[in-house]
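Given as structure tokens, the chain that follows is alone and in the form predicted together with the named molecule.
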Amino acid sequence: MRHYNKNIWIVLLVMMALLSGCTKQETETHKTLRVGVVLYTQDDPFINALADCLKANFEEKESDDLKIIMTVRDGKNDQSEQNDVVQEIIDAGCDVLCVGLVDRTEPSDIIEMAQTEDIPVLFFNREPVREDIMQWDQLYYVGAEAEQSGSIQGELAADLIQDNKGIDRNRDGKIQYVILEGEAGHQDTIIRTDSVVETLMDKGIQLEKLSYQFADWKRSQAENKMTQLIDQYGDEIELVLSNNDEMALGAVNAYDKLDYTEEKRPAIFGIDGLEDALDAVQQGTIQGTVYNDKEGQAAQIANLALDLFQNNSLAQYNFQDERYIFLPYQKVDASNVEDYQKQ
């Protein structure tokens, strides 16, 4: 009889242990972070590469206790379309929003929708102005300082011009240049353009502007614009400063198609450090680029999203202006391009 009692107790204890184990596990696996990522377009190589990094970062953060669902949607380069997409994502259930605004001056509707549902918004790449970010304390920006990318591009170009007298092909003491610009109104268009020219002048390079052309960040548009410029200026063009790599590669395509020999081509500089451009630097078809740290930006976005979701302290973030995180740009030319290709 005593023996029998003891057995019952053991069975009961084991059952209780199992039951409590089960409940514990259940509540923990129920933690799911739903991240809505809304891009300004899905037709931009830098943005797509950044979104891939973001996905990898969130996947790495998953565990038995935490499931992360990242949904990527396309704003189709239309602000009202993007607003609708954000509303849909919120309606479907979302804990944190990551938004690359179509129009960086028009975040108000998105902010209002998010605030109503108490969903933090991490803007990235397309920088909203400070007054907008300060509207609510759950708004952040992760990106890089446009000014720095322009000045690094200027340093790269100045170094090459100073070391290589042949860049001034017509030997008039001035560098005849053209600029390929991104979208009008984008911080990286306005500020990169200003700061690259300013840096070259500060370095004592005499410049003569031949033309500025918008090509909306796109390789094909830049190829068209560059073909027209070559038609107009021929081998007078000694330097092409491009607001990004895609457009720099478009310029290379234009020279390729017109069968320009190396001696007649200008020096060409981009920004971003995407794979194709790194290969072009290595091959010498473009002379340098400025690394736009998509890995670093994605890591910061993912960390911040998770910390906000878990209500963790944000003390370890290096915020500028309280809500902005800027990752540094890096100089890339033939001397160090291989370090980046291995990344």
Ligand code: BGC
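Please supply the coordinates for the form predicted alone, as a counterpart to the form predicted together with the named molecule shown previously.
Shown below: the chain alone.
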């Protein structure tokens, strides 16, 4: 009888061990990736569109074995505020941070917080300086090269000017132009402005600068600045180069409200490939834009976040300098705008 009881206890112990093993295995296969996405502001249409693409990518990656929780927060265009938001996300529990910096030169606090908790950081849209991003091997940047966007904008404008002599309305052999610039001191503002002018000159276009105006990337500010420029220069303005689409659309609004005819309007070019800008290109109120591949950037961010979380190999990524992923900008004008609208 004692021998029989002993066997029962052995069987029970074995069953308990097996059940314990199954429970542990089941827990390990059902994982949750918590991603904190901190934007520099939620007032930027391109950034919001990029965040939407990122959310869609993470949703596609969910499965019975993997749940992904993406939390989006607003830095409110204040670096101190953004630092506080990052700390809150870390305290709440986070596996990967995705950060569009307010100030690209001030990532140190965010890096320190993340490194202390061993949380990888994927910076996007605003590229940190190299010295900062190289200080820890869990820091990455996904975006596009600002110089290329300005160069492509210059190529689009040069092609139109060379193919359409009517752009030079006063027939003086020079193109009178204005530039609507983004944020004062911002890397993309400086590089896009310099590279578009340099490209136009390299293409043999004779230029005469009328004015450069900062409009902080915003449509409403650009409309106000453009209204002032039109009041000052009238139809002398033959070309408007905008650091982004929102400001280019602001310029269109200014001309619309002043009832300028098509013949007296300048050629207008933007950067980003926003939906409204693509529609404007199709309608002919904007002559071209430079497509900033938000879909491609979002896919790269989502893939990299998941691979880092799962400790997968990163050999498949085309890193520059071991930490950077750059996606190319693309030309958009009336000849191909429908291809981008379908995206």
